[in-house]
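As structure tokens, one chain now follows by itself in the form predicted alone.
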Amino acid sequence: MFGPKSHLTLRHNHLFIEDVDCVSLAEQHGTPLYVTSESRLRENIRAYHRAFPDAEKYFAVKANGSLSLLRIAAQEGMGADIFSPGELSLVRMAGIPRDKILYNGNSKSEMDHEMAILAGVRMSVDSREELEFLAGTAARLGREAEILFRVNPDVSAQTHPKIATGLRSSKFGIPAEQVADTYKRAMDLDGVRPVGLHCHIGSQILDTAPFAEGAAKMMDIAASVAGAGGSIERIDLGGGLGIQYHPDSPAPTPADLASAVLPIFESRCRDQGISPQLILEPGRSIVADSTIMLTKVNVVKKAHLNFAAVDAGFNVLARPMLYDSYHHVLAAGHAEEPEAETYTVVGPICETGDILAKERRLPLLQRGDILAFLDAGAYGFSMASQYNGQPRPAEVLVAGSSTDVIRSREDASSLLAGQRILPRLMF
């Protein structure tokens, strides 16, 4: 193991989250299996309350919508980011009040709006023609939206090019030069009142440097906004803060990313004379280090290369398939052991890209053994899918030593829910 993972030890030879023997869980619940540690979630979130402590904390759901693990959010205080009515759906049952949720998205159809609009939930606007649309849909439903503007800074973010979302050329958000007109715009419309500016970076971002570049850039914005007449009540920078995937690559903390910013926001606010409520988009930072995904070893195969062939695939942690991304690897009944052999850890779909980790040295393997991939938590059940006729696993949370089943393991009824065969198909 690598870094500071308090939930995460070594006992006897084999991993532990919290109090549980790794094995043990796989052994109990099966394989693939997602386990995550609540003092962890907790921990991770409350470390952005210390360093932001007037800022609302909206969790990002895309990462991951376990509706445990946001009821975990609610009681810690977050709000939500959301995409889609049934991520809104999730994070009313979790708990989270709607004045505490931004309902984002580029390509909101009709019935998005609707949704937002008669929940009485704000909305990041993404252009000028999704402005006419929501207002003239508010004002036929008797009900005014309030709505953030959602600005692309144009800020380059080091990260992945699928998930740099903060680029000029990028599909999110009014360019900059426009926000003021269209602010001025939506002031003068019937159904909507802009309360404030949006944008997000990007994500995975190992640097707080585009930060605070964003950070100024809509400090510059909200004040051609307020030159043109317009009143912000709220600045959202989005989130995008990374982690700590490979050992080799250290991530900045929750006070790192304040020291970059909140310097610029505060002195900025007092040089226009305003004071919005600062709000920030955490997921990736909050869940992916709480969560682990166990997988059993079917085949130990040499060939070209040496294969350890697992239960998992990328119907079960898409990311190493989608990005490239690197996931540590540990053997969770021999976590003591020293590296013997490398292995190229694929799965069993039917796809030569089902490739989880690429040439990793660990302890001589064999069919049945425990490997344990750290940093599950986001975007990784979130992600899964049924591909290849594979239902998706089950999640557990572990506080301490106590263990409870979150998620069930789906069967293959899952696989045939919504279907129906025609009855001219019978014969």
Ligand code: LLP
Given for the second form:
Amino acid sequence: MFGPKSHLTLRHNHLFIEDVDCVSLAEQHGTPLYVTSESRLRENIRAYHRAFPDAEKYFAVKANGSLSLLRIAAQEGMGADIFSPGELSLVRMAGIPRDKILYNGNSKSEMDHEMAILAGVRMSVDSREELEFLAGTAARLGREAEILFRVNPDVSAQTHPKIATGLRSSKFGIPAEQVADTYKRAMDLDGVRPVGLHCHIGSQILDTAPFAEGAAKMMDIAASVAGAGGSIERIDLGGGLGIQYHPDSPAPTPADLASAVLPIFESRCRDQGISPQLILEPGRSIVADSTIMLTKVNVVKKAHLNFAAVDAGFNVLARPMLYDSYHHVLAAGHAEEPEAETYTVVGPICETGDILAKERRLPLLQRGDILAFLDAGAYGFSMASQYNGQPRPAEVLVAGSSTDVIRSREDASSLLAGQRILPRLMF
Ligand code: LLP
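Based on the form predicted alone presented above, generate the structure block for the form predicted in complex with the named molecule.
Next comes the full complex, and the chain you just saw is listed first.
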């Protein structure tokens, strides 16, 4: 094991999450299984509050939309960054106040706009074109929507190209040089009230410099908006802080992020004579390391490579397949045994690319052993699918020695949900 992980310990050769034995958890609840440490989740949120006492922190619900975890985020004072009416329902059900919700997205339908307007949440407007549609819909409903503008700050975030979002070529946001004009147009329209600016430069960013560059560019844009007569009440710098997935890739903490960004934000606000509310939208750095994914070894096969075939594939944890992501793996029932063999861990899905971990040194494995994939809480369950007729796994929340199922395991009937055989195809 590596890094400071207060919630994961090795006891009597077994991996424990808080005070619960992971092997027993797998026996009791079956596998694949997502398991979250409540204390770690709360600690991660509190670290953000300490680092940014004056900022609002909106949890990026796409990272993990489990209701109990959203409820914990609400209890800990977080707002929410949402991307769909579905996420809007989840966060309202979890008790996140409407004043701390930002509805984002680059492709919203008229119905999406209506839902957000009627729910009374702020929206981030991604284009000049969206602004016109939204204003029309709000005016038709007799409402006024508070809006921020999503800016494309043209910052290179040095992360996997599929999750870099602030580049000029990215689909998100309004080019910096068009923001002031768009803001001005919004001030003239009925149905909308522009209140600020929003950006998000990418995800799993391991260096604070791009955040500092993004903050400085946002302050430049804020100045150009003020020059055009706009008032900036809110500046949302998005999420993106990376975490340490790999023993050799340390990640900055929320405190490091604050040291890089706050001096720029605060001094530029002073110089420009404005005092906007700062907003952040962390997802991964809140929830990733709170959660592990347990999976059982079905077959250990000596072929050209040594394969450990487990019961979770990219249907359960898509990140390695999609982004070549590294998740650290531990043998939960042999946790203190020496590394004895090199295994490639593969899933049960009928695709060669169904590889969860490449050439890992692990203790000797056999059928029935439990492997723990660490740091699986962000974009884990939320990206799981039913591909290959696989029901989605269960989720368990651990607090001390107590364990509760927070999402039950799907079964074959879940695969049939919503489907029917047309009568004319019956005969
Ligand atoms: N705000 C906006 C507007 C976003 O698009 C995102 C993530 C976040 C906040 C949260 O970013 P975070 O703090 O989690 O980095 N599925 C990929 C990550 C996709 C990120 C999408 N947007 C993965 O598994 O790495």
